[in-house]
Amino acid sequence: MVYEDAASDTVVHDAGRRLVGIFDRPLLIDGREVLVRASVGASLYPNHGSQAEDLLSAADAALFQAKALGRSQLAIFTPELLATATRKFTIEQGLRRAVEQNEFELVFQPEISLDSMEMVLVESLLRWRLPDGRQAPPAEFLPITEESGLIIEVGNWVLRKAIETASQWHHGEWPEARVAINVSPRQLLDPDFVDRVQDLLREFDLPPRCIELELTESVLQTGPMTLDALRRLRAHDIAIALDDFGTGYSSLASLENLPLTRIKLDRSLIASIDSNTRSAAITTALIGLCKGLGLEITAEGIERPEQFAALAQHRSMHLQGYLISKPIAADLVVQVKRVIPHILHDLLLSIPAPRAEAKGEDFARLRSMA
């Protein structure tokens, strides 16, 4: 559209708002209401071009700055706008090579189990090696990852790639292997999703108890299909972990609603469990909860000994962070298996002896685990 003789730039913005309100009302279509939305991107000659080509590549980064506000936004160009556009841009044709390329890797962090002192599952992480040598990392890419529209490819290959793994640890060193895999809820809303994991279930002879999905809480958002999806799951034996639990969404009523086996605590919560009184009773409340509920319970990014401290009395958590194990490559995966008890020994026994006597008998019990 071309807004003529604008007095100001006050004057372009009301008209982009006033385009977007219109959007707002609902079209009446045979009968029915079709709502439709629309984002705009705005830009102002000659301040940001005098041919109509760079108008419209300004107008066009507006675009992707209104869509990234929410979508149903007004933006008007700005000279930051064109080299963000550009970055992603460059961004996602890299993403597309990389799938082409196999310049993708997965890396594998341990969760360890308090009750059994052994490491029970690895999550599995996304990594993008460059054609540099770098390693880009997933906040740098996966965003644009899900903009674009490759998340479910890259999803798929991810799904791929970490049932073929969890089936050479199953069938050599790691009989009991666990592993979790990331799924967007993009993924999650495609109807072959469910079959897509039986597939490949079946194709690397890998026992489904073997993998465990793992959800953000935006799941929460996309309605009765990814219940439905969700439920699929559950009944093919397939475990489903909820990430980033006490933040954004999460309410106890998903707790209630979703098929899920284990709630992983966002780690805005147990960055001050050792320091903040509420972050503690927060803590405890919800693995109380979660025990009566029959949920496992992880807290992620344990990182320091005062956390680790802090959740050592409970016995039924089972604990990840940097603390205990970064990220590691398949191939190292059971030779930490095999040194996380010793880690975890090494870990009880630092814990302050005064600090931890206050509490009595479970002092006592840490130090037996010990």
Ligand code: C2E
Contents of the next structure:
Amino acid sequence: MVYEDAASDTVVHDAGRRLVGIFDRPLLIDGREVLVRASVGASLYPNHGSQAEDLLSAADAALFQAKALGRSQLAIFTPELLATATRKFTIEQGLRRAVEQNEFELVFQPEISLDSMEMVLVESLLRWRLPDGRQAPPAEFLPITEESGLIIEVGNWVLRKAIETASQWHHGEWPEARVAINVSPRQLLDPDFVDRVQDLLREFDLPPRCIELELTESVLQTGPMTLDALRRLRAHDIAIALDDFGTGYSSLASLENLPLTRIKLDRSLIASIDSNTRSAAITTALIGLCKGLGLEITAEGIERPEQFAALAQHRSMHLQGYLISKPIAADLVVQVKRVIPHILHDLLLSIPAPRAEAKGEDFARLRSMA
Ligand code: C2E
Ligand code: MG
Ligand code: MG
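Please supply the coordinates for the form predicted together with the ligand, as a counterpart to the form predicted alone shown previously.
Next comes the full complex, and the chain you just saw is listed first.
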């Protein structure tokens, strides 16, 4: 829409708000109420461009901002928006090149079992090797990968690489290898996803028990197709973990509704487990709840011996975090698997015994293992 006689920014602002407001009322079509929302991005002549094309792309950058603010919003172009849009565009172009030129890498972070005091699983984590040699973590590029739709291609690469690597371990030095693979909600909406996983397992001759897929609760927003994909994966004996549990809007409904095998307790919950009685109580209750539901549990982000000590009394649990091992390159995994029992041994001997009587027995068991 063009407002030819807008004398000031305020006029454009008011017009935009009116436009958004009109859509707040439902439309009546064939006796049914239909709700259509509008987002508005606006740019001003001549401040934001002298050609129609420039004004449109400025309005488009503003529209992007309006949508990022939520539903039914209005945004007017500012030069900062252009800088953001340009940065995103550059990263997106870089990602396209990265897909073509194979600039991605996987690193692997161990999870240990408190039962066996061994490394029993590694989580594959994506890295982007930039042309200058730096390894970029997912936080820097994953959101743009998802927004641009490139996540399907990147996700497929991750699946193939993780399954291929797991297969090398399984048929080589680590027959019981298990690899957890992070999956974004968009991937599960891809109708070919389940078949693709199956095909890859067949191609690399890997039993389904050797992988575990990790998803976050945001999959719940994607609807029945996702649930169907998850059920089919479970029917093929593929384990499914719910990542980052205990953050955001974590709800007990997802424990009930999703066909899960594991819950990963988020780092933020574990952060103060040794100092804050509330997070300790919440964690203990969640562990009890998961056990009652027959779900396996991993505590993420163990960084300090005190956190390890606070959890060491729980049986049949997995722990993961920098204290045990940071994410490592694939060719170090077998070596690290060998030293982890020693690391845990030293850790157990270094931490103070728990005060509570009830905790004593399991702890004594672990100590004797050490
Ligand atoms: P996540 O799946 O929850 O992975 C755990 C993240 O926490 C990893 O960050 C890991 O390096 C970090 N971490 C592990 N232990 C500790 C600790 O003790 N302290 C602290 N401060 N951090 C710890 P990373 O590798 O940067 O990955 C971030 C997120 O990106 C992942 O969170 C996951 O959601 C996503 N991601 C990673 N790889 C993939 C992938 O291949 N596909 C998809 N879709 N998402 C991925
Ligand atoms: Mg994960
Ligand atoms: Mg996590």
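Numbering follows the first chain given and starts at 1. In this text the structure is predicted, and so the values were computed from the model without any measurement.
Asks: Among 184, 173, 83, 296, which is located at the hinge of the rigid-part motion between the two forms?
Replies: Where the rigid parts turn against each other between the two forms, we find 83.
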